[in-house]
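Presented below, as C-alpha cells, is a lone chain in the form predicted alone.
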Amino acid sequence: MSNIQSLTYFLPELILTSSAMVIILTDVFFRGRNRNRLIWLLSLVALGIAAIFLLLQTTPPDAIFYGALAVDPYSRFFKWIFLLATVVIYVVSPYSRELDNNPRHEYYLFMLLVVFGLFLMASALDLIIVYLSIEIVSIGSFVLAGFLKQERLSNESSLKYVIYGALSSGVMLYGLSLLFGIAGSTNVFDIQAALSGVPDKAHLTLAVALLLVLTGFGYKIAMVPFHFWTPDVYQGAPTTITAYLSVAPKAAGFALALRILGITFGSSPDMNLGEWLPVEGLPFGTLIAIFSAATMTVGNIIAIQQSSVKRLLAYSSIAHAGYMLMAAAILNAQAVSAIMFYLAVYLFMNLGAFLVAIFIHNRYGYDEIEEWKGLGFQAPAVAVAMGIFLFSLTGLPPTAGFVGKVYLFSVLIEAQQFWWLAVLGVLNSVVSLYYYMRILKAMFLDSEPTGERISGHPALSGTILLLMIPVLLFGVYWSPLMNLVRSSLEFFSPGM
C-alpha cells in the first residue's frame, strides 16, 4: 500500500505524534501555573482520540507503507494493552508525590512518544522499523527512568538503562544486519522466503544472527541473562514509570518477538504458526525452553532475598517473563493465545500491585517490606486489594493469574514437549508464593490492630479497586477475554 493510502490506517499513531508536537508548542507558549494540568488533559484527550480511531479500525489484515507495518487484529490487541496501561498511569500520575517539584509536562510528553514507539513495535514487518521502534521506546524510557533528577538512585537507574540499552541495541542491530546480508532484504517475509534456500555454509551465520537478535528482544522482556538492568532501573525510577515499564514495553517485546521470529524462523510462510524451524546446530525451541527455565528460576530465587518492595516486584517481573517464555518454546496458535491472555491479565495484577506501592509511598515514603507492618489495619481495602494482586501473581485460584498460568502450562502438556519445563514452572510458582506472602504477613500479621486509618487520593484508591475487579472477574469468567484473544490471533501475510 502506498504512503498516501497508508495514512488512513495510521491515524492512531498520527494522533500521538501530532499531540506530542502540540504539547511542545503549549509548553513553549503557555507559561501559566496550570500548565501541567493543561498538558495532562491534552495528553488524555490524545489517548482518547487514538483509542477511538483504533476502535474504528475493523479492516481485514493489511500492510501499510509498502509492507513496513501490519494493520491486523494481532497488533490491535497489543495496542489496546498499551493504551490501557498508559491511561492508568496518566490517571494516577498527578497524585504521585514522587513527581512533585518536577516538570510533569515533559513527563507526559515522553510517555506519549513511548506509546507511539510501542504501537510501531506491535506492527513492525521490516527490520528497519523493528530497530527504530525499539529505539523510540528505549530513549523515552531512559529519560523517564531518570526523571527524578535530584535523586541519586534515579540518575543511576537511567545511566544503567542507557548502558544496557545501547549495548543490547548494538548487538541486535548487528544480528539484523547479518539477516539482511543473508536474505538481501529487510522485509521479514522476504527473509523467511530466502532462509528456506540458505546453503549449508551459511547456517553458522544464521545461528549467530538469531542469537544476536534474540539478545535485543531478551533485553526488552527482561529475559535472563539480559535482565541485569531491571532491578536497579525499577528501584530508581518513579514508581509510576516502574509500573509502566513492567507491563507495556514487556508486552511490546513479546508482540514483536513472536511476530518477527515467528515469521522468519517459523515453518509457515503465511504466519499460520506451525513450529520453529530447526537451525542447524541450534534447536530454537529447546533454546527458548532453556532461557525460560533460567529466567523464571533466577527471578524467583533472587526475589526471595529482597527487602525492597520495588526490587521484589522487579525480580517478580523477570520471573513472569520466564513463565510466558514457556509457551513461546512451542510455536502454535495455542501458545501465542496463552501468552496474549497472560499479558492481558498481567496488565491488571502487576499495575495494581505497583499502585499500592505508590499509595503507601505517598503516605509514608516506605519501600521496605518491614516498614509495611500494620498497613492491613490502617488501610484495609487497599491491603486486601494488594493481597488479591499478589495471589494472582502467584497463580492461586480464583484469580485471573491462575487461569493465565493454566493456559501456559497446558501448552506444554498438550504439545507433549518440555514436560520438565512445566514441572519447573509449577515449582517456581510455589517459590513465588513465599516471597509474595512476606508482604501480606507484614501487613496483617506482624503488628497488632490499631485505630489509625490512612487514605489516599480517591483517583489513586479508586484505580486500585478498579484494577482488582478484572483480576477477580477473569478468574471465574475468563471466556470473553480468551475469545477476544483468539479473535485477535489473525496476522497479516502476503498471501491474504
Contents of the next structure:
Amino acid sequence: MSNIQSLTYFLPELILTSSAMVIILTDVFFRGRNRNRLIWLLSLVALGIAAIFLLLQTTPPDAIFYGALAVDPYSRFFKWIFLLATVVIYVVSPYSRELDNNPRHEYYLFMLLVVFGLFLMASALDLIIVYLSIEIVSIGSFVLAGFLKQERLSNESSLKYVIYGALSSGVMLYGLSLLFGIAGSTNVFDIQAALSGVPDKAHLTLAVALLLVLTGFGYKIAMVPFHFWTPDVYQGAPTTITAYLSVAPKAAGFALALRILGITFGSSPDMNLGEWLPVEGLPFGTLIAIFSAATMTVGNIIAIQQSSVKRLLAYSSIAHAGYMLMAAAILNAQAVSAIMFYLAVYLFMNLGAFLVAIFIHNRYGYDEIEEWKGLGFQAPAVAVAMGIFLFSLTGLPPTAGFVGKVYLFSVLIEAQQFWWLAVLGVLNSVVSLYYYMRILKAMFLDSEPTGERISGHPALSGTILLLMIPVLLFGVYWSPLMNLVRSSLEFFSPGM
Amino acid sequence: MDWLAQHLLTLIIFLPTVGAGVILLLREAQRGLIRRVALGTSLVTFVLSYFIFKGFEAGDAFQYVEQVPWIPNFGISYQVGIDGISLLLVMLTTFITPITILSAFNAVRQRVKGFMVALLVMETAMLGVFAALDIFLFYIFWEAMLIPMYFIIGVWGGENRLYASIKFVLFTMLGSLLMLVAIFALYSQGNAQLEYYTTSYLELTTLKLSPMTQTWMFLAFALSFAIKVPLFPFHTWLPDAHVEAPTPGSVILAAILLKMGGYGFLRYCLPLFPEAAVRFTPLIVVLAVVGIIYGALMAMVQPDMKKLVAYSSVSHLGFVVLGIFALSLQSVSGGIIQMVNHGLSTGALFLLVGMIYERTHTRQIADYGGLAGLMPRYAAVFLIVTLASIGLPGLNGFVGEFLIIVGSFNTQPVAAIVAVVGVILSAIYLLWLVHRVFFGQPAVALSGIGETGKGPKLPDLTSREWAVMLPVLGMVIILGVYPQPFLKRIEPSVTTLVNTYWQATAPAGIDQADVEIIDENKGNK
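The form predicted in complex with the partner chain is what I need now, so please give it after the form predicted alone.
Everything in the complex follows now, all chains and molecules, and the chain you saw is the first one.
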C-alpha cells in the first residue's frame, strides 16, 4: 500500500506523534501554574483519541507503507495492552510523591513517545523499522529511568540502561545487517523466501546472525543472560516507570520477537501452526527452551535474596519472561496465544503489585520489605489486593495468573516436547511462592495491629482495586479474554 | 423443592462462602454476632448435608450430580457429585466444621472476623475437593485450601508459626504443581483419544493409557497425595504445622485436610492409573507400614502433647494408606471408615489438648500429673477418646483398624502383621500419655491449683466445652457400635472400585484366583 493510502491506517500513531508536538509547544508557550495538569490532561486525551481510532480499525490484515508495517489483529491486541498500561501509569503518576520534585510535563511527553515506539514494535515487518522502533522505545525509556535527577540511583539506572542498550542494539544491528547480507532485503517476508534457498555454506553466517538478533530481543524482554541491566534500572527508576518498563516494553519485545523470528525462522510464514526450523547446527526450539530455563531459574533464585521490594519484583519479572519463553520454545498458534494471554494477565497483576509499591513508597519513602510490615492492618483493602496480585503472580487458583500458567504449561504438554522444561517451570513456581510469601508475611503476619491507618490518594487506591477485578475475574471466567486472544491470532502475510 | 434437591450439593459447597461474605460485612467489634453467624452457617450446612446422607441410595453411581458448562471451549465444566466414598468425607467435613467453630470461641480471641472467614472459606474448598467430578475444578478447590490454611497457621499460630506456615505451603505446593502437570498431560491424552477436550473425571477414567504414561502420571499424582496424607518420608511438615496451628486449625488439619490424600488415592490414582498402581503398590505399602511404626515410635518419645498427637496421626494414616493399597473390599472400606474415625478421634484429641492448654498454658507432658483428681470429667472424656483412637472394640477406631487388618491379610500378609504391631504401639504411647498426665502425684506446677486458690484455676469442662465434645463422643460410640448405615453406603462404590481395579490389572500378572478371592469376599460380607 502506498504511503498516502497508508496514512488512514496509521491514525492512532499519528495522533500520538502530533499530540507529542502539541505538548512540546504547550510546554514552551504556556507558563501557568497548572502546566503539569494541562499536559497530563492533553496526553490522556491523546491516548483516548488514539484508542478510539484503534477501536475503529477493523480492516482485515494488511501491510502499510510498502510492506513496512503490519496492520492486523495481532498488532492491535498488543497496542491495546500498551494503551492500557500507559493509561494506568498516567492515572497514578500525579499521585506518586517520588516525582514531586521534577517537572512532570517532560515525563508525560516521553511516555507518549515511548508508546509510539511500542506501537511500531508491535507491527514492524521490516528490519529498519525493527531497529528504529526499538531505539525509539529505548531512548524514551533511558530518559524516563533517569528522571529523578537528584537521586544517585536513578542516574545510575539511566546510565546503565544506556550502556547496555547501546551495546545490545549495536550487536543486534550487526545481526540484522548479516541477515540483510544473506537475503538482500530488509523485508521479513523477502528474507523468509530467500532463506529457504540459502546454500549450505551460508548456514554458519545465518546461525551467527540469528544469535546476534536474539541478543537484541533478549535485552528487551530481559532474557538471561542479557538481563543484567534489569535489577538496577528497575530499582533506580521512578516506581511508576519501573512498573511501566516491566510490562509494556516487555510485551512489545515478545510481540516483535515472535513475529520477526517466527516469520524468518518458522516453518510457515503466516505463523499459523508452525514450528521452529533448525538452522543447521542450531536447533532453535531447544535454544529457546534453554534460555527459558535459565531465565526463570536465575530470576527466581536471585529474587529470594532481595530485601527491596522493587528489586524483588524486578527479578520476578525476569522469571515471568522465562515462563513465557517456555511456550515460545514451541512455535504454534497455541503457544503464541498462550503468551498473549499471559501478557494480558501479567499486565494487570504486575502493574497492580507495582502500584502497591508506589503506595508504600509514598508513605515511607523506602521500598524495603521491612516497611511493608503491618500493611494488612493499616490499609486492609490495599493489602488484600496485593495479596491477590501476589497469589496471581505465583499462579495459584482462582486467579488469572493460574489460568495463564496453565496455558503456558499446556503448550509444552500438548506438543509433547520439553517435558523437563515443564517440570522446571513447576519447581520455579514453588520457589517464587517462597519469596512472594515474604511480602505477604510482612503485610499480615509480622506485626500486631497498632490501630494506625494509612491511606493513599483515592485515585491510587482506586486503580489498585480496579486492577484486582480482572485478576479475579479472569481467574474464574476467562473465556472472553481467551476468545479475544484467539481472534487476535491473525497475522498479515503477503500470500493473503 | 425439586430445585432444592437438584442443587443441594452446590448449595452445601457454597453456603459457607456466603456466610463468610456476610461476616466480611460486619465489624470486628461485633464479635458475638460474627461467631453466631459462623456457627449458624456451618450448622445449616451440616443439616443440609444430613439430607444428602438420608437421601443417598446405596449404589455405586454418582448421585446429586450437577453439571454446568463453565469454559466450554476447553471442555471444563462445573461438575459435582458424590458416591459412597466421598459421601462420608463430605459428612465428616460438615460435622467437624461447626465443632471447630465452636471451639474457636475460646481458642481464638483476636481478629475473630478474619479467622471465621478463613475457616468458612476452607469449608467450601474442602467440600469442593470431595465433591468435584471435574479434574480442573478439583485442582482449583485443592489449591484454594492452601491460602486460608496458610493464614490460619501463620496469623493465629504459636511461637514458631512463620516457619511452620511456610513449610506447609511449600510442601503442599510442590506436590500439587507436579500434579497439575500430570493433569495437563491427562487432558492432552484425553483429547488424543476422545478427540474432544474434556476435564470430566467420568470421561477421563475411560482412557486407556500406556504403562509408561501411567507411571509418570501416577508418580505425579501420588506425590501430591503422599505429601498430604502424609506418607513417610513426606511427613515432616505435619508435626510443625500441627504444633504451631491454633487448636481449631489443628483440628481441621487433622480431621479433614489429611483425608484428602487418602481420598485422592482412591478417587484419582487407582481408577485412572490401575497398572501403575499395581507396580507401585509394594513401595507404597512398605512406606505405609514404615510410617505406622515410625510414627508410633516418634509419638512415644515426644515431650509435647500436641506433637505426640501429630505423630500418632502419621501412624494412623499409615493404616489408611495400607488399607487403600491392600485393595480388598474390607481393607478399602476399612480405610475409608478409618479416615472418618481418625478425623473424629484425633480431632477430639486436639480439642482436648487445646482445652487444657487454655487453662495451664503448657503442653509439656512433664508439667502434668494427677489431673484426673483435679478435672475428673475432662479425664473421663480424654480416656474415652484415647481408647477410641487405640481401637478398643465398641468404639469407632476398632471397626476401621479391624477391617484394614483383616482385609490386608488376603493381599498383603506381611504388611498386615507388621501393622498389628503398630496397633500395640499405639496402645502403649497413648495409654502412657494418659498415665503420665492424669494419674500419679499431681505435678508441682499444678499442685495447689484449685486448693489454695493461687495460680490459674483448673475448672472442669465448661458447658461450651461439653457442647463441643458431646457430638464427637456420640459419633465415636455410634460408629463403634453400629457402623452399618455407613458401611452400607460405602460398599457399592468400593466394590466397584476394587473390582474394576482387579479386572483392569488382571492380565498384567495377577491370576484369576485372586480375582475370585475378591468376588468371594464380596459374597461374604
